[in-house]
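Read the single chain below, which is given as structure tokens and is the form predicted alone.
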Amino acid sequence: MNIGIIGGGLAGLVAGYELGKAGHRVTILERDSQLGGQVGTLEVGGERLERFYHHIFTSDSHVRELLAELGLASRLVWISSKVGFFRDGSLWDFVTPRDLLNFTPLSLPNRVRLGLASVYIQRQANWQKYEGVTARDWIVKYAGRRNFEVVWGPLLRGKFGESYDKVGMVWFWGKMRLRFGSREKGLQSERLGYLNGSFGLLVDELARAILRAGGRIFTEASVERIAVENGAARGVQLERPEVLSWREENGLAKDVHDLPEDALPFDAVIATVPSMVFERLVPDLPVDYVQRLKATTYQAAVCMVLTMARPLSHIYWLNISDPTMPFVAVIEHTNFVGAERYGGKHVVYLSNYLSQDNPLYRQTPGDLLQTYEPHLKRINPEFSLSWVESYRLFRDDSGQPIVTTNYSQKLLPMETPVGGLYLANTTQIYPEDRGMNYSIRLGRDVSRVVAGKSRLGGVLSRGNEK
């Protein structure tokens, strides 16, 4: 089949990679100037790193299998992380059971109760029993109201805004199991994985494999609509149907094609775009299907990347447990991967999740940094804007699906009501949360669904058996 894939993030690239291996002709259409989505990279001190912070957990089997298949396993390193909390004007290490016992914003009985509740939930394998329960209700009942107010409540508010009390317990269950699953024996330090050279190397290798299989990749290719005739997808119409090219970057071969002014014809189309974008691309979708698309909403992700002359703290992942702070986490990448890899520069991500009507979401990078400055001084009283050598701001309107109770009933199948049209986006990742590992799984899953509709479907299925 001749298959068009809208979106050059991990899910789209993995789908293209798998379908290319099975003998299909794929065309990737990415509206950004580079591939990878949230795994897209920037450069600091001559080294690449992600625009949005990334690491993997020891349980992330899909990432590890793909890295091995693409010859990148030797670049993967495992590092003990430094996790902390900012609360009551102080930084608190939050790595070992001893750190929990030293966390004096909670009374000793509450510290013990928090630890027991954390261990209990990460040992639960049956997520279905939590489908009808909110994370807030479960935490208050089993961990206690004070633990919710001090630890988990501020994090839920920071991540989901006004929807914090509607988030399903299954989402929280998945987060706890993921993080505890990466702890070393005895529940001591957490070990996280990073790819030397950035996860952009994974994006590069996927693109190379697609091109070697005869596929095409176009960046800055924004899709205007998906062409539908007689109830079936026939192709896509680009917003700018002039000549586009895959520019030679990172060793990828130059691949230039003249595109026709009418819709690019395809036998099948895979859309890896957010639900609200998908609705816009296919205006004649059935009303009941559109209602299901709209049943899941998103928080936007806002990530400011600071390149600094000095470190902000000693912690890699600093959770902000203070509701007056305008960001939910400070991820100091160079407390995870050494600053020497980045020319001695220190890299800090300031992470936030906002609704698009939040005034902070539309602030310019400079104004937002000014907003953040006094709060960074609270983390480190010596901090000065003179430390900041450069700063960049990245936004993703669909950064985090809001996962509510009974979410399994809201999941959309990958096959849509339009023949030959498939949807694969982060709202369909469940019971786990979105992330690299599950975007890879999503890309593989949709490739199998599409291939199952073709004569070569059995070849692809057999090729992926473990």
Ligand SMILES: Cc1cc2nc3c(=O)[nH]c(=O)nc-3n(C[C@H](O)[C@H](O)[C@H](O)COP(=O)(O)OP(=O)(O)OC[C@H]3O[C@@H](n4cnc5c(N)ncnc54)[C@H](O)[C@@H]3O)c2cc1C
The other form holds:
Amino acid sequence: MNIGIIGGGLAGLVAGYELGKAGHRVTILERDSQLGGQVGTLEVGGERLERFYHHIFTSDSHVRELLAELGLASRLVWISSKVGFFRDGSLWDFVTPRDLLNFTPLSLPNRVRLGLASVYIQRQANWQKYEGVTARDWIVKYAGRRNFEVVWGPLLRGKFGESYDKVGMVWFWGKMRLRFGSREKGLQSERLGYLNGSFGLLVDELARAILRAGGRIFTEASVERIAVENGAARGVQLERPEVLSWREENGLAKDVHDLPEDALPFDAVIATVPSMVFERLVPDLPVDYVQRLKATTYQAAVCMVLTMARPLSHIYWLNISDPTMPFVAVIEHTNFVGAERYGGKHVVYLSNYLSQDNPLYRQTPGDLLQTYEPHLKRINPEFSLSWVESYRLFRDDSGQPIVTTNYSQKLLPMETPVGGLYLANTTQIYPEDRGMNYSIRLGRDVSRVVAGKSRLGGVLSRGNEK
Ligand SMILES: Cc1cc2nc3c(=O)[nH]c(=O)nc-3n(C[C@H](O)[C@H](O)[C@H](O)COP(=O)(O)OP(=O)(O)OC[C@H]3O[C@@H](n4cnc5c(N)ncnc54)[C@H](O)[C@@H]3O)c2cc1C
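Give me the form predicted together with the ligand now, not the form predicted alone.
Next comes the full complex, this chain leading.
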């Protein structure tokens, strides 16, 4: 089959890679000038770095398998992470059971209760029993109101804004299982994985493999419309015909290329774009399907990357439990991967999740840095803007799907009401939280569904691993 794939993030690239291996001709169409989507990169001190902070957990088996298959396993390193908590103007280490016992914003009984609730939840294998419960209600009931107010409530609010009390317990369960699953024996510390050279290397290797299998990759190729005839997808129309065409020659290179202005014909089309984009691309979708698309919404991600002459703190992942602060986490990448990799520069991500109508979401990078400055001083009183050598701001409208209660009933299948048109995006990841591991799984799953429809065959499967 001749298959068009909209979106050159991990889901689209993995689908293209799998379908290419199975003998299909794939064309990747990516709107951005680079591939990778949410795992796209920038350069700092001569080294590539993710635009949005990225690490993996030990349980991320799809990432590990794919890295091994693409010859990148030796670049994967496992590092003990340093997690902290900012509360009442103080910075608390939050890694070991002893750190929890030292966390005096909570009374001793509450600290013990928090620890017990954390261990209990990560030991539960049956997530289905949490489908109808919100995270807030479960936490208040089992961990206690004070623990919710001090620890988990601010994190839920930070990530989901006004929707925080609608988030399903299954989302929280998935998050806790991942984090505790990545702990060393005895719960002493958490090990997180990073790809030396950035996860951009995984993106590059997927692109190379697709090109080697005879596939085509175009960037700056924004799809405007999916052409539908007699209820079936026939191809796609681009916003403008001039695109960058990728080739593999001494590394990946790009040439300007003109594609026909009328629709590019395909036998099948896979869309890996967010649901709100998908809805705009397809004319005349049935009303009930559009309602289902609209039923899952997202928080936008906004992330500022600072490169600095000095470190801000000793913590890698600093959770902010203070509603007056304009970000929810400070992720000091160079407390995870050494600053020497980035020409001695210290890299700090300031992360926030917002609804798109929040004024903070549209602030210019310079204004946002001014907004952040007094709060950075609260974390480190010596901080000064003169430390900042460069700052870049990245936004993603679909940073985090809002996973509400009974989400399994909202999940859209990969097959759509249009014949030969498939959807595979992060709203379809469940019961786990979105992550590279699950976008890789999405790509693999959708490739099986599409191949199962072709004369080349293939196994039709869909399901979450236990
Ligand atoms: C702030 C942040 C931090 C994260 N941290 C981690 C982490 O630590 N570990 C982890 O495992 N995961 C992390 N993730 C999640 C991970 O990056 C994603 O799950 C994964 O990369 C999503 O891949 P995708 O292909 O499903 O979607 P995307 O990466 O969003 O890809 C969709 C692609 O479609 C393209 N597109 C959109 N519209 C069009 C159009 N009209 N025409 C053509 N192309 C179009 C987009 O440009 C994009 O490239 C993080 C995500 C965010 C936002």
